[in-house]
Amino acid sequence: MSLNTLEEIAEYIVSDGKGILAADESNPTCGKRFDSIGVESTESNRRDYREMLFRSSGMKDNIGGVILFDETIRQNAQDGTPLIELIKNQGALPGIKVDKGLAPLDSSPEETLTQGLDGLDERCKEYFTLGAKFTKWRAVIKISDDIPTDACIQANMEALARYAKIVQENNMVPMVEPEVLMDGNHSIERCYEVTSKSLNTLFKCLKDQGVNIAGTILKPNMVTSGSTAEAQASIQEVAEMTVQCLKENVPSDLPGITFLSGGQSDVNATAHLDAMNKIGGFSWKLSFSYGRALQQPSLKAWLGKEENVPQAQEALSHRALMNKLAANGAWNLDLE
């Protein structure tokens, strides 16, 4: 694969309905996932699990990029092959999470600001030499009656823009993730309002920093009802409001939008993506960057046992194919 420019890399990741496998869970998060299946979270178990995912046949043609955690980008498979080589052999590009997690915002302690700009340039230089082609930084926006504050949105979007500029200067594609959390009992209209404001602020900040939008990927939330809201919006309503929100706030020269699943069930995440692509009428590719919604069936099938590897790989391959079909607006529930 000779991909030389940021634009070529970004376009490749989302070409033909391909999306992203998010395998960048921190060790504590990975520990929680492993606890749910009774597997100890050791370095070798994490390696075996991710190697199993990366060797799944359904990676090929369906996955254009894989986001890794710092530990994983340095690991080798059991036979000594670097894990990033397994990813490249499947036709996907390796990426890396570069933020350093969340800290309380000084002016509003129940809100957070993502950390990690200190030393980011040096980290990017190393990750580039290790083979990373793209990076990810996640900002978190919570909704309740009195938040998010304007200060929280502004500070997080400025940090995302500064991060994106540093990454592009290091010849990698920045993935910007302004996640408006589903947690809460808010309406879909309230999620729309907060998501709209976050995206609008983000693209202003990216422009101010001189970020090349055509060499950037957006990883947003979908516009949904709060997870504990009594009235839950339908698949079609989520699709229509999300597409409308994006059309109002996202420039047309952005190559791809790869949604996070944000705690949705695996089938719902696929159904929402498919419904948006069936609406159509937008210039960017609408695809997926799912963690749990791609991995969960595989994790449940695996249970840490060698003999379960084929079923676990089949489970990941199935979800990857379903989401590729959804990214092309060609999925339906009967295919499940």
Contents of the next structure:
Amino acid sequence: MSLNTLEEIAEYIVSDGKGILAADESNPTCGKRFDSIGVESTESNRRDYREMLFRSSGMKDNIGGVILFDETIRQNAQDGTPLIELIKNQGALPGIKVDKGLAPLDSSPEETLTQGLDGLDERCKEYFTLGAKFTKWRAVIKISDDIPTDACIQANMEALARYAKIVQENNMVPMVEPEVLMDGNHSIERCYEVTSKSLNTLFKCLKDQGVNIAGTILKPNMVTSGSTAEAQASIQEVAEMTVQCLKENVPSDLPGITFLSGGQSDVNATAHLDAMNKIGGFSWKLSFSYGRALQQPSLKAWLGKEENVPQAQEALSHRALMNKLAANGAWNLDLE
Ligand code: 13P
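Now that we've seen the form predicted on its own, could you pull up the form predicted together with 1,3-dihydroxyacetonephosphate?
All chains and molecules follow, beginning with the one already shown.
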């Protein structure tokens, strides 16, 4: 696999319906996931869990990239093989989360601005040497009656664009993630409005910074009802409104759009992706970059026990295959 340019790397990750396994939970977030199954979040337990995922047979052909956290890109498997070698052996490219998390926004402290531009160039140089081919930066936009503010959207999208430029100068593909959170009781129309404004601002900022769009991957939220809204939009409505929102805002030379799952159930995240690909009529690949929606069944099956590893790997393999089928518009509920 010789991938020399940013365009080739980006296209490879989403080729043939492949998607991304997001396994870049920070240690505190991994701790929360492990709490739910009664496992202590130690460095070796985190290693064992991720080794189990990366050795799953269903990684092959279905997963084109894996996003790692700083700790994981430096870890070895129990037999001493670097974890990133396990990923490469499965035909997937290693990626790395490079942002430093969220801090309150000065002008509106209930909102956040993603941190991490300081020292980013140096960190990128090291990650490139360690074998990373792509990177991720997550901006968070919250919805309630009087937010998001324009200042929040502008500051976060400017940071995403500066990040993307620095990453490309270091020969890695930037994944830009402007996540509009599902939290709240807002309507799907309100999610559409905020997502549309965020994407529109993002692509203006990327253009201003001279970012190569053909060497970039977008990781957006889907356009959905707020998670606590009484009226929940149907699978078909989510698919139609998401595709429309993307068509309005995303340039056609972007190679791939890989959604976050954002708290959707595993099967809903697959059903939405499938419905969008059945609609079709767009130039980018529409695929997945799921964390919870890929890992949850596997985590539940694992429970930190060696004897559960085969079932846990089967659970991840199944979700990876279901989502690859969905990225080709070839999934249906009977396959579950
Ligand atoms: P979820 O799919 O669990 O939302 O995680 C994806 C991710 O990487 C969020 O940054």
